[in-house]
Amino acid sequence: MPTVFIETYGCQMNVSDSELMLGTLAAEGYVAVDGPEDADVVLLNTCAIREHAETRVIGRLGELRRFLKKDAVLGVTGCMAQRLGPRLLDSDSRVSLVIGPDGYRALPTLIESARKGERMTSTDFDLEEHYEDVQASRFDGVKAWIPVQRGCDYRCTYCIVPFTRGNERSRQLEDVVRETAAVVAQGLTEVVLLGQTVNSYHDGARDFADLLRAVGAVPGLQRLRFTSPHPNDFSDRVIAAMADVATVCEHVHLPMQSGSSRTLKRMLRRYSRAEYLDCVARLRAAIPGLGLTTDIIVGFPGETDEEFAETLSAVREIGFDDAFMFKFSPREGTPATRFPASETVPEDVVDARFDELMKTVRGMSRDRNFRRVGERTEVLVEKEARKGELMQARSRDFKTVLVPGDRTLIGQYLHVELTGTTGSTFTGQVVRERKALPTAG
């Protein structure tokens, strides 16, 4: 039987797409293997959000050339494939396939053509494609990533996603509910709804509030999460649904990007600092104990010392639980690359601001976490931890908690006391088990 190895880079949407690709190939008799050395087909599912992500893939392609099987098919899929298209074939003679996010249905046919020596790209957008009839091969035995929306209609000046994922389109609510019921029947107890701006979901008749209520009511579902939302789309209806539906977890990843209204305007984020703060206030008022994480960009073109200071003050005022922090990375074709060169922030200034931001975010997070030691909370055991005889678990508000035990705990819900913290990760002692649930086979 032919074998396939898929290596995934980037966001949770890419993880979900890799599961779709593997499901498509499994239906044609392919078997997944754990490494590229033994694979008949090797696919790198890529990210294009920052230059560093693409550089990693280019380096990885060079590594793969040394130990792939002679007749193995090597393909690049995902956002980098969509962005670069035929240029990837031109830059690496070993690559046979370049396939964008809307081309995975044709994978088996494209691979067979590649076996015959053809080299090709498939990067056309298909605004009707949701892969409804494809059964994904899930990587995770505890939670399922379920796309509810593809593409993006926002046009942030720094972002490549609209160029790699196309325009926004949402699945029908009934299809999302059906898929949720199917994964719960397989033994998965947590679902994460995915979209580029997931809370702007609308299937023509139902909005994201309706979706949360419908999915959250699926029998057997224990936890419901979503990522990544946009601050503009947290309507009162959506926030009310989050507060009302017991399965919706008390955590929101709410990208801020900057705490300066002037910078946000140049980013075309379509909200001001005050509007972002208001969104945070409405969420926290409705959902006690809400965990709040964010994304922040440092060194956006034209960012002044005063504007960066506004970002720091917003971070201090809000008190995020954690943040993904990035140095601005210009992406070919985006409006931000057309700003005057005089607005480019010097690299040493960007580095200094990044270090200060990280120190501020992590310091506040550490202080908050130390104050929580001694609390009791529910966690879901997800996988083995990297070190020691510990298991990694996650609280409803998205805290990582390490607990003693072995693989038999995976998929179980435990009540634990938080006994310590490194500043970012907690250790916990089991108080009692709530229930043991079967994991997907």
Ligand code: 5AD
Contents of the next structure:
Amino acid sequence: MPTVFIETYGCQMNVSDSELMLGTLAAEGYVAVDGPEDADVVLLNTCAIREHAETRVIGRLGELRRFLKKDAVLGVTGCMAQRLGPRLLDSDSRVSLVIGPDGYRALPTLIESARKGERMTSTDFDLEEHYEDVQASRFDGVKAWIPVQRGCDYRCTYCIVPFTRGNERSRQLEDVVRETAAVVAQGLTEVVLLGQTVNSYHDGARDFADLLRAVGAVPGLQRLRFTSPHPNDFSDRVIAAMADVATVCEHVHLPMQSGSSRTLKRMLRRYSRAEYLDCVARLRAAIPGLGLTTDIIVGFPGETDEEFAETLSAVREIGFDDAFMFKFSPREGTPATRFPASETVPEDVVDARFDELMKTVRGMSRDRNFRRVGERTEVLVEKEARKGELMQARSRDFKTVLVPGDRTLIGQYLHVELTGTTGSTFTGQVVRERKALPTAG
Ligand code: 5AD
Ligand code: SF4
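I have the form predicted alone already, so could you send the form predicted together with 5'-deoxyadenosine?
Whole complex next, starting from this chain.
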């Protein structure tokens, strides 16, 4: 039987795509292996969001040359493949396949051609493609990533995603519900709905509020999450559905990007600082105990000291539980690369702003976390922690909690008391085990 090794970079959507690729290949008799050395086919499923994501892949391709079997097929898939297309074949003679996010259905045939010595690029967009008939081979035994939408119709000026994943399209609600019921039947009790702006989901007749209500009511489902939403798509209907549906977890990852209306305007985020704050206020009012995390970019072209100060003050005002922070990385072809060179923020200024933001975010989340010690919460045990003898679990509001125990606990829900925190993760003691909720919905 032919063997395949897939290495995944980037976001959850890419993890989910890797599961679909593996599913496509498994249906053709391929067997997944744990490393590139033994594989007949090695695929790097790549990300293009920042330059660093791409340099890692280039480095990895160089390194892989030494491990690969002589006749192994090496392919690059995902966002970097879509962005660079044939340029990847030109720059690396060992690579024989370059396949964008809408081309995975043809993987088996493309691999066959590559085995015969052909070198190919497949980067056409397919607005109908949802891989509806593909059975994903899931990597995670506790939670399931379920894509509900592909592509993106926003055009944030820094972002490469509209170029790498094309326009937005949503799956039919029934298909998402059916997939949820299938994963629950397999014993997975947490589902994460995925989309580039997941709450703009619309299948022609049903919106994201309808989707949350329908998926959230699948019997046996315990936890429902989604990522990543756009602030402008949090309609009252969607927020009401989140509040009503018991399985929807009390956590939102809500990318802010900047706390300055002027910067937000240049980013074409389509909301102001005040509108973002209002969205946070509406979510917090509807969902008590909401965990809130975000993404922030520093050093966007033209960002002044005053604008950066507005980001810091927004962070202080909101009090995020955590944030992913990024230094602006210019991406070829995006509108932000066409701002005048004089707007480029000098590297030392970006570095200093990044450090200050990091300190502010971390300091605030530390304070918030220390105040939580002593509370009781429900956690789902996900995997072994890196530190011995402990298991890593997660609360509904997305806190990482380390609990004593062994692998037999994986997939179980526990009631724990938060006994300590490093400032970012918690330790917990089991108060009692919890059996499944009687019914979801
Ligand atoms: N430079 C830096 N960060 C970026 N992001 C997206 N594009 C860029 C870029 N060109 C960040 C945003 C987004 C997250 C996934 O990555 O914060 O929310
Ligand atoms: Fe995901 Fe964006 Fe990276 Fe593509 S470019 S893998 S959509 S984070």
